[in-house]
Each structure stands twice: as structure tokens, then as C-alpha cells.
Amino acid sequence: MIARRPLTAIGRRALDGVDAALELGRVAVGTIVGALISYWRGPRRRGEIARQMYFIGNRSLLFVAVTLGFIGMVMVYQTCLLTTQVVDGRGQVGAQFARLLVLDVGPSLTAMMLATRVGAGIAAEIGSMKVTEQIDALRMSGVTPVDYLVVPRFLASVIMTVVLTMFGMAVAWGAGGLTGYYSFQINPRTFFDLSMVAPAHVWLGMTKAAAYGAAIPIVAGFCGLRAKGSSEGVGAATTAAVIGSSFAVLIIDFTISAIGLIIWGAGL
């Protein structure tokens, strides 16, 4: 009898860990396809996306600013300390990190950090609607939670992640090269130097953007639709919400970056 209950433990584990990732795909499919068939209708939801668009963008650009350009800043300065110390390879920095910020930094790094404060705030929102049964209201109004609360977060969310992402890449860019000019003298022509920059890596690099910003609400809002209890069930889906948007993007990363080495070879 003793010997029986940690496999039930297990097993019930189990069984909801599956019913959570057929919660999630369900989520997702409904989130893809109202996004897909129904959500542009009505000057009433574009002002929704448009003010989704605004909670996303706007204020979430100092936040990707400054840690985007404290990041180039790193990246170069440390990049010119290991080049200088045994063969001067500082005209190579400015291209290889254009390279690298373009393919993965850029838009990993700008997803990781709207998943955090963006995650956290789809989640705490709809959560706190779940708590407070404005859910169940929604349902008796025959309107679907998922169309009305994650699907213009969706929308808004794709695009203004790629905006950032390209914004925080600016940032970055502009701030490691002042770091290379100002700490180890790189001429500002040979940092911003786009040459090894091709066009699979720019694709690459939006495709990643999209996809974290797919990823984001949906994750978000699947935490905060599962919400429980009172305060702390809101505390508790808004911390699952950072934990998951994040190892979905570490996910996505990695995908897509293989699918790509496997489609363009060593030669990406």
C-alpha cells in the first residue's frame, strides 16, 4: 500500500502534465485561428490591438533599450579584451557582431525580456478576471475568452516584437560601436560594417522575433485562463507565465536555429 502511493503521485503528475499541454494546444489553435478568421472585423477590436500594441511597444521600449545597449556594450568591450591580447582582430569585431546580434542576440534577448514584463502582465490580467469569475461571465455572454482576451494580445504582440526587435537591435549596434571607438579606438567605418550580414541571417532573425511574439501571449494567457483560487492563485499562474514564455523562447531559439542549419549549412 505504502509502495503504491508514489507511483500514484507520479501518475496523477502525468496526467496533468497531459492535460496541461492539450489545455495549451487548444489555446494556441484558438488564439491562431480567430487571429486568422475573425479578428480584423470592427473598429472595436483594431482599437483593442492598437491599445494592446501601446501596452506592448511603447512602454516596454526604455526596458529594451537599456538592456540592449548595456548588453552591445559587454559584448564589444569583452570581444575587443580577447582580440587584443594575442593578435590585433579588432576591424573583424564590429562585422561578427552585427552577425550575431541580427541571427540570435537581437531577438532572444529583446523576447526574453518582454516575456518577463509583458508575460507577467497577460497572465496577472486575465488571471485576475479568472479569480473574480468575469471568465465565467464572458462564457455565459457567448463570447470565447480565448477570441476576446489572448487573440488581440497575439496580434499585437507579433508585431511589436519584431518593432522592438529591430529597435533593440539599433540600440545595441550604436552602443557597442561608441564602446569601440571610445575604448579601443575602432573606427566607426570599420565597426558598422554589414558585410557578413546575408539575407538568411535578417530572415532568421524576424522569423525568431515572430515566433517569440506568437509565443508570448499564449503562453501568458493559457497561465492566466488556469488561474485558481484568490491573490495567489493570480501570483502563482503570473510566475508560471515568466517561467514558461521564457523556456518557450529558449525553445523556439533553438528550433528555428537548427531547422536553419540544416536548410543553409555551415554557411550560416
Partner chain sequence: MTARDGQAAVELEGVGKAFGGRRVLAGVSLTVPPGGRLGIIGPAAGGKSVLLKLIAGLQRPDAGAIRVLGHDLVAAREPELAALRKRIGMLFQNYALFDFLSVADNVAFPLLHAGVAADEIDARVAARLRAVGLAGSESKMPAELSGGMKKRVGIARATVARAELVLYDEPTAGLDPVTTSKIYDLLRADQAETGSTAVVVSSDVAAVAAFADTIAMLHDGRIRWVGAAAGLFDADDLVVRSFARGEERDGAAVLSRSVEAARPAPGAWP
Given for the second form:
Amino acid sequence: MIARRPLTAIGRRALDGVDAALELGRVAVGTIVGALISYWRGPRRRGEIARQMYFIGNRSLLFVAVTLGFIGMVMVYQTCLLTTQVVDGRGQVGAQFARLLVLDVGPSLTAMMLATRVGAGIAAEIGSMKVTEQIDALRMSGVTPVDYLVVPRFLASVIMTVVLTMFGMAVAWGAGGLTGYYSFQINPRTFFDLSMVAPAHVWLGMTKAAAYGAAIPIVAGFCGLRAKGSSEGVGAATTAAVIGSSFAVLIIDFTISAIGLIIWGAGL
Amino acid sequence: MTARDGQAAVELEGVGKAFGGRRVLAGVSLTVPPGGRLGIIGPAAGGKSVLLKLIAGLQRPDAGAIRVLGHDLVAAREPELAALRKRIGMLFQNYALFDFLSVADNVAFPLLHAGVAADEIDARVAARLRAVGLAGSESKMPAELSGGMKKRVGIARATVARAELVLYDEPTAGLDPVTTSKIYDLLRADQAETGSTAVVVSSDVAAVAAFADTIAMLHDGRIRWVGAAAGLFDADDLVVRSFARGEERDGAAVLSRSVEAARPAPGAWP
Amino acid sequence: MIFRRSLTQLGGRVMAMARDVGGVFVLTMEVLRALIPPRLDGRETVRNLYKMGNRSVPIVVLTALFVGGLMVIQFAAFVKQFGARALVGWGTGYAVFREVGPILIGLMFSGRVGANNTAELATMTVTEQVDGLQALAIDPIRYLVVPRVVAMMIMLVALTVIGDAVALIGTMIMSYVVLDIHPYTVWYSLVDNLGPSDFLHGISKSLVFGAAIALSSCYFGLTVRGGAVGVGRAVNAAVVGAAVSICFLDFLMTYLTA
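Can you swap the form predicted alone for the form predicted together with the partner chain?
Up next: the whole complex, starting with the chain shown before.
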């Protein structure tokens, strides 16, 4: 009897996990199908998508600028410290930095920031609607919550994540160049060197950005729609969205990077 | 597909529902004829709201059969339920107004998603808002409204699409007696106009008994009593009678006390 | 017209930011004052440590494993081009210990523990439990905030140590799989070129990040307004505040300690 209780607890938790995974799958499929349908027919709610794009951009522009700016400065600082340890490799820092920024750091760190800002925002919004029965009220009018709430955020997020990634990379690049110039006397002409950035790098980086932009609203929308209870429920949903979408960013980063390595190999 | 004459608008048989091991409903059976006015009363947290959500097809039962407007809700798939829900209006306990839409847009929402033409939407929304006494508040946001006004917006939204069945969850909770009687006047007027069926869940026993033609009392997950509203206060069942009269909030306590009264008092010598 | 509106909006946002920064600063001072005769609610601290650790270890281990592997993938092209196989341990270790480890583990910790803490405190605030504490003459700073700040600082340092070790394992696995480099090579490349200072550089960052995450999460939790909607917003604001603080403090500490 005593031995059975933990077992049933584990069993129940496993069932809950399977249930949640199925539900996440349903939200993901529903969102992507809904987005494709709205693309096919021409989006019926252009205004709503534009409004969501404005929200995402308006809420995260300053945030992305500040965080990516500091990260660019730190990266250049640490790389210069490392390269000046053995031989003076300062001439190469700019070119390598640009490559790494386009290939991985720009998209991934911008997306980590958007996961906290946009992901938490979507989950808080949809979660509050869930606990105040607004989701049920939507369903009473024959509206599917995923179509109505998640699809416009999904389309807006894919576009805005790509845009904000480019913006974040530009800020980090500029901030890195300033650090190189003021702290390590690297000539800006030497630093702002794009010779190491190949089209494949740009493709890979932008594919990552689009994939992150797709994953964040799906995970966050799923967390919001599962909110239960009242204020605790909304808090729990928002927390789950932050960690879930951050982790989704990591997994996607790993997967796409590995695929890129397999396709391009040493050329990357 | 509409309810045929003689067929019940709502029919529940042996409906059970549990949440995480806690049984809320344990075999509820109920019938509401088309055009009927059913009031559901019972102790707080006794599953009344869950019952309404089951009838609306927002949740699915664990056991039993539910037929609403000629549809079997247990067998129906989500698209069929979504289509059916458009024919049902619902007033939620905490209004559930869309906080990102204005009053007029809230009321227009069901029409917008039923494919009604734009100019007709405007006319019907304006008429409905006049009927609930909110003309002039069209462009206000829900956050700017008082509780009674939110209720009235909720009622307007629930009835604007001329639903065949309207479910009201606590339409008068937290409102003063004057507003309460105004709200029930509204429900009566709406029903007279559209001939819809109404199911009202309420803790305000006297007010709902004055509105409904039939009253059902939900107690311990079952229907304890069903009968004409007029007979509620003289019901044979002690639990029902005392609950309705508000003599003792907890029916179980009444029972145990009445059993105790039959016993000889302690210290009384035989 | 639009220009003026966005300018007003920007001004409003700057004011709000100044208010929050000031608020966090005041909270920091209050926490320090509460610690001046070093009195700490031991039971509450241990309870928080246990809860936070329990909640965050799996996610940190997974994160570190992926990060260690990712570093190898990013390094792979460089290694293949220049044949710099002996540099893998050094390069990835340098990046992970000094920067990537503390930042990513800090962000994950903020998302998991910081956000959860905000939600908990915010719920206590909106349900008037914090007022209830004050009515019982219990100082919320001493009882609620200080144990959480201390616990988060200790826990994030511990998690960074664990995370560094796990990331190293991830690096070794991926080096072996992708580049066919033996784990020994990675290990010696790391210990021969990196010193305790690199490791401690990252650890000291984690200590500071832990304090920043805790203060941001407690501040936004205790100043919440407006029910369920407010709780969601507070959590959002807390993780955003923590992320900005992490990036800023990271720069500051790199600059100061280099």
C-alpha cells in the first residue's frame, strides 16, 4: 500500500505529461494549420496581425537594444583578452565576431530575450483570459481560441523576431566595434569586416530566427490556455511560458546548428 | 435540426463529472421543455456552474447523456459543438467580458462570428443596448463599468444572437434588490420576445423562484428536488424547504439536528 | 502627431523605468539594513533553498548539456579549417566558464525560480497576505525578501558549478561525436590553459546575478497591482528586469575585473 502510493503518483504524473504533450501538439498543429489557411486565403484579420506586430516591436525594441548591446561589448572584450594572451590576434577579432553574431549569437540571444518578454506577455494575456472565462466566452460564439488568439500572434512573432534579430545584431555589432576601438585600439575599418560571413551563415541565422519566432508564441499560447484557478494560475502559466520558450530556443538552436554542420561541414 | 415540438430543449440523464478525484456531479438527471424557465439552486461550490458548462458543451461529462437542442453532446465532435454553441447564449458568473473590446464590440462579437451583415449588426447591437439600458455607453471599455453594468452587457451579449437557449450563471450575485428585479425583468422581456428556453443558476432563491417556472435543487452532486417554483417554500423535503427559506444554510446540519432532536436530551431521566 | 505621441510614450517609459530602478535600489538598501546585525531566518532560507534547488536542477543540467554541445558545433568549423584540435577544450571552456555559463544559467534560473518567486509573492500581495503579515508585526522584508535573496545567491552559485561541470561533459561528448576528439584531449587542453581565475570570474558573476534576479523578482512581486492580470504582468516585468540586469552587470564585471 505504501509502495503503491508513490507508484500511482509517478503514473499520474506521467499521464499528465503525456496529456500535456498531446495538448501542446494540438496547439502547434492548430496554429500552423490556421496560419497556413490564413496565408492561403489572405489573412482576414490583417489589422490584428499588425497590432500584434506593433505590440511585440514596441515592447521589445529598447529591451533588445540594451541587452544585445551589452552582450556585443562583452563578447568583443573577452575575445580580445583571449587573443592578446598568446599572439596579437586583434586584427581577426572583428571578422570572427561578425561571423559568430550572424550565425548564432544574434538570433539566439535575441530570441532568449524575446522568450522572456514576448513569451511571458502572451502567456499572461491569454492566461488571464482563461481564468476570467473569456476563453469560454469566445467558444460560446463558435470561435476557436487557437485561431483567434494564437494564430495572429504567431504570424506577428515570426516576422518581428526576424526583424528584431537584424536590429539586435546591428546594435551588438556597433557596440562591439566601439569596445574594440576604445578598449583595444582596433581600427573600425579593420573591425567592421564582413569577409568571414558567407551567405550560408546568413541563411542559417535567419532560419533560426524564424524558427524561434514560431516556437515562442506556440509554447506561450499553450501555457496560457492551460492556466487554471485565479491569480496563482496566471503566475504559474507565465512562469511556465518563460522557461518553456527559453528551452525551446535552446533545443532549436542545437538542432539547426547540428543540421547546418552536417550540410555545410567545414565550409561553415 | 431545431428542437421539434414536444422534444425537450435540454435533457440530462445520469450526468457525472469529477475534477482530479473530487466528484462534483454524481448522476444528475433533468429535463427542460422548449420555452421553459428552469432555476437551479443549491449550496455554494456544489457544481451548479459546472452543470451549466456541461449544457453549453464547454466541458464534457465523465458519465451520462446530455441532449441539447436535439444534439447529443457526448457523441458530438468539436466542430459540431462549436456550431451548436452559436445557438446558445451564456452569461458567465464573472461576466467574462472581452477586456480588449469596447461595450458595443463585446455585444457585436457573437453576431460578427455568425456571419451577420455589418449594418444589421450595428442595428441589433444598438437595440440590445437600449433594451438593457446601456445606450450611450457603446464606446466604454469593460474596465470602466460597474458590476451591474457589466452584468447587463453580459446579458446583452448572451441574447443578441437570438439564442434558442440562454444559460445564466448567477445573473444577480452581488447586486442590490432593485437592480436584481430589473435584471429579471430583462430576462423575462427577452424570453417573451424570442421564445427562448432559459436556465438560471442562482444563490438568490427568492428572486429566481419568482422568475422560473420550475426549480431544481442540486445537493451533494444530485438533484435533490424538482418541482413547480411556487411549491418550493412548502416542499416536503426538510433540507429543500429550510434551504429555500434560508432558515439553515447547511441542509446537512438541519438533518443531523433533526435526528438529534428525536433523541432524548442528555441528563433527562427516563 | 504620431511623433509627439511616441515621444510622450518614450518619456512615460523612461519615467516608469526610473521608478522601478529606484524601487529595486530602495529594496536593496532595506535588505542590507535587515542584514546589518546578521540575523537570518534560517528555516525560511533552508526551505527556499530546497524548493529552488528542487525546481531548477533538472532544467539547468539540461541547459548546460545543450550549451556544452552547442559550443563544439560553433567551434567545429574553426577546428576543421585550422586543424586546431588542441584548442577545443580551451576555447569552449573559456567561453563557458567566463560568459556563456553564468549568463545562460542565470537566464534559465530567472525564468524558473525568479519568475516563480514573483508569482508567489504577487499572489500573496493581491490576496492581502502580505498586509496580514504586517498586521502581525512581521517585517515582510526580513521574513519574505531576505531569505529569498540569500537562497537565490547561494543556489545560483551552486547551479553554476554544477552547470560548468555538465557543460564540460556536453563538450566532451560532442567533440567525440562530431570532431572525433578524445575527451582526454579536451580535458588537458582545458586544465593546461585555464586557471582558477577564469572559473572564479564566472562564479563571482553568478553571485551578483543571483542577487539581481532575487531583488528584481521580489520587487515586482511585492509591488503588484490588479488581480490575476497584474500577477501575469509582474512576472513578465520581473524576468525582463532580471535579463537587463544580467546583461548590464555582466558587462560591468567583465570590465572591472579584467
